[in-house]
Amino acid sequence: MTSTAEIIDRCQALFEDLNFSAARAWKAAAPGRKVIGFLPVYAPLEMIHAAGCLPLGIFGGGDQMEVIHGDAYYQSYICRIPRSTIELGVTGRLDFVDGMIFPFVCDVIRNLSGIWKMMFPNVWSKFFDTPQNFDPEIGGNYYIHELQELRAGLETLTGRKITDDDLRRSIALYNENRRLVREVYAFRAREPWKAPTSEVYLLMRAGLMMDVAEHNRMLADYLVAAAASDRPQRDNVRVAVYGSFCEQPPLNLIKSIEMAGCYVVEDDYALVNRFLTADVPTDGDPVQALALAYLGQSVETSCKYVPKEEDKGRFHVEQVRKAGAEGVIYATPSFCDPALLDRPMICGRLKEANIPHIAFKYAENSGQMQPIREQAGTFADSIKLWS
């Protein structure tokens, strides 16, 4: 049986490799293979997979890369992820990528798609605009059109048709992936000392840099190994972490929260592989099935419109209670307009529900973790003492 240490060591190696050696090796293993990069928060990975391509998650450069060239293209008062993504491109780390998908998150990512087209005109790129109207007759029809446009673009790039059966097979594989991801998250909520979030996060990020069938095997192996592990249970406070759905925190930030006496039992890190919360039907029209799943079976996050103001944050309250969290840390990337706009509304809903919470900001290259650890530790102590 593979141990958790062996699995996480491999995940960490993938996470730290900004040259994406595993994806390069996948592409080189067979003629005609293509790699499609995508940015957070959501992309229809099933469509990319059905085209015979490897979906590759591009989540910025993290805290391992110094941004020099990227700062020439973007202002200092926006988040760091577009600048570090440009840095990855300019320094040749993405020179093997055949296409890029820029899902709608905010105006910054929208503009990044245009800058990428100007800087790398030979790379197929697509701004993928997801609907904000959730009426099947309006947003649904729009999203079906957007998916068909993506399908046509991938067919042109690869020179092969994406049949409905191809798409159904890919949907089935990703349904299995989402099921296993849900199992990992449920296991962590039950026994967080056996599945620390610093491990679960690496496990999820690794899945965005490898073939989905391989990730399915890795998830299954991790569940078996984690359940069999003998790790001590500590008197930690159970918390949920929200606000980090796009620009990801440094791994050391997650570890600092855990070292401060917190078990993270719910989060919105790297949402792509759990954005859809239920299986997508594999019968009928697969494009329509993907569209309806997005409209009715997807998580609430700051880049999705919530029609009624009084509903904003109710999803978070339900998730906190479902995971058995005792408090919420709202950790937001600096200059993230969607997250910072949502923060007072979501925190207001948490207050109404008598759920303790704190908030702070970070950048993907944050280096000073001691203040964050002290703030999280004080929050954990306050819950123990007064909740």
Contents of the next structure:
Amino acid sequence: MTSTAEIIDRCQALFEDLNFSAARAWKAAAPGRKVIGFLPVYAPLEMIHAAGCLPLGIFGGGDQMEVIHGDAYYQSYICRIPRSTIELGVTGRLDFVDGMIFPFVCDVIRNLSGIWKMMFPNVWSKFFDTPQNFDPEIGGNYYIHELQELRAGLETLTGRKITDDDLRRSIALYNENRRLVREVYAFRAREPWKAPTSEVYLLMRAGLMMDVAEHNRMLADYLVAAAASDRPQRDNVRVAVYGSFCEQPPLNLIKSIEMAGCYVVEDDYALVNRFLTADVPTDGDPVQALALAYLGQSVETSCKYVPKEEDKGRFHVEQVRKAGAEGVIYATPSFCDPALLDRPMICGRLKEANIPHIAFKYAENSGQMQPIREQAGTFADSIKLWS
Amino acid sequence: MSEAVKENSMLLQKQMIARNYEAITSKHETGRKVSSTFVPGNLNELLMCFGIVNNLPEINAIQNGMRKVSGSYIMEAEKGGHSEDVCTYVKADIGMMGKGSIAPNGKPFPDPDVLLLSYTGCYTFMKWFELLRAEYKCPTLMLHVPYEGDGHSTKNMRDYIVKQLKEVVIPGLEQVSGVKFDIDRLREYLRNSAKAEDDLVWCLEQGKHKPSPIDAYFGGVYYIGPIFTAFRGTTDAVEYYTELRKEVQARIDNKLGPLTPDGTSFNEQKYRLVVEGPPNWTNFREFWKMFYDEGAVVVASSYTKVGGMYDQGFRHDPDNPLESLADYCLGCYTNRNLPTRVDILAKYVEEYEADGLLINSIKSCNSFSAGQLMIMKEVERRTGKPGAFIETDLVDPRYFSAANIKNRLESYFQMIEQKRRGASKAA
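Go ahead and give the structure of the form predicted together with the partner chain, now that the form predicted on its own is out.
Below is the whole assembly, all chains and molecules, this chain first.
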């Protein structure tokens, strides 16, 4: 049996490798292979996979990369992820990437899609706009056409037709991935001392940089290894972390929250593989199935409109209850419009539901963890003492 | 600062705005319904079909910025948990609620009956109305306008918008107003719109003259007022643009520049600029003065296209009313991708024979601001004309640093001079 340490070491190596050696090796392993980068928070990876391509999650440069060129493209009051993404591009770290998908997250990522077109005119790139109308007859029809357009774009890029059966096979693999991811999350919520979030996070991030079938095996191995591990249970409080779906906190911040006495039992770090909450049907029209899953079975997050006021924040409250979290840390990147505009509404709902919460901001390259540890530690203590 | 000198068209517009605020604030007496909606993707003609009065929170924020009260509203919102990082229009609007919601006519704003969330070109709009919806508990009609990521609209995008209009927006407005939709009434309003749009475009294009009879940024915000707000489709707007056109024509005939707020004709124009980005509103006159004091006139701007790109040929079309509204929403400036924005700005620099592109980057407006440094580099590269970058905010006075802006502008004008000297030597 592979140990959790061995699995996580591999994940960490993938996570830290900003030259994306594993993805380069995947591409080099067979002629004609193509790699498609995608930004947060959701892209239909099944479509990329069905085109025979490797979907590669591009989640900024983290805290290990010095941004030199990227800062020349953005004012000081814009978040960090676009500038580090440009840095990745300008420094040649993405020179093997054949296409880039910029899903709708916010205006910054949206505009980054245009910058990419100008900076890398020979790389196929696509702004992928998901619907904000969730009626299958309206937003659904629109989205089906958008998916078909994406399909056609990938077919042109690869010179290979994506059949419905290709797509169904990919959906089945990603269903398995989502099922295993849900299982890991459920396991962590049950026994968080056996699956620390610093590990679960790396496990999820690694999955965005490797073939899905391989990730499925890794997830299954981790579940077995984690269940068998013998780690001490601490007197930590159980928290959910929200607001961190796009630009990612540094790993040290994730660790700091745990070191401050919190078990993270629920989070929205990076989303992607938890964006759809149920299996996508593998019978019938696969494009329609992907569209309907997006409309009806996806998480509430700040880049989606919530049609009914009474539903706003409901998802967060329900997830907190389901995971048995005692409080919420709303941790957002600085200058993140979606998370920061949502913050008063989500925190308002948490308040109504008597769920203790705190909020702070970070950047992907935040270096000072002491204030985070103090804030999270005080929050944990306050829950222990008064909740 | 003395009272600004106003031309007839400005006085006409002032009366129109006053009447609209009166219609909004008297809704309890008149029984009229009031909507809140946004400038880009504004569906004024459609609202008129239902007799609904159009209130625009962005315009209220601008008014509050110019009246120097937005700063306290923003701080009020920040005290309430709204981040210092987000859009100051939103915070000025929400903070105003916390301070009694008083309209410019001194009367309290009534709660809206409907929030028409025409979501075009700006992500923040979606959150803004989610926030307002939580306060007002009124119906919210979402019109999602897809972004032109590939630089053009598609049939799918247009069909999606038309379908939302037919199945969400129009039935929703019928329900709120109790008025049945009449497409012929819409056609009639769209006919008025197209006429006013013709005149607006004519006026904006006169920036090509030397001296320019208009200032397409500081003056431009007045010229776009009626079409971008609660008056597109009205006969008032048609009359306004007829009057404006006469004034611009008179200035051309007399080789005069635009009227500055202190009442002088700005004829000694040394520098011709294209400006990208919205203006600062808290120090609007001071900001404008920095330009005309140095002899800089703005001959074209992108901000005057944020509520519709009529100069690129679009007109509201009474023969295809809903499709035309869809095309209008799709084509607003901030709904265009960055390469298209570069094309437009580079074309302005060439066609308006400008000395360069100046970007006023707004701290709290990512829709405009994210990518502007790339835009500047690209426009400079294509046109060979120097670009410059200044930073302010929409309605947050804390981010207007007069000395800093003045320094940068002066340096920019020196750079233009230098470039001219270099060009004349080379010739």
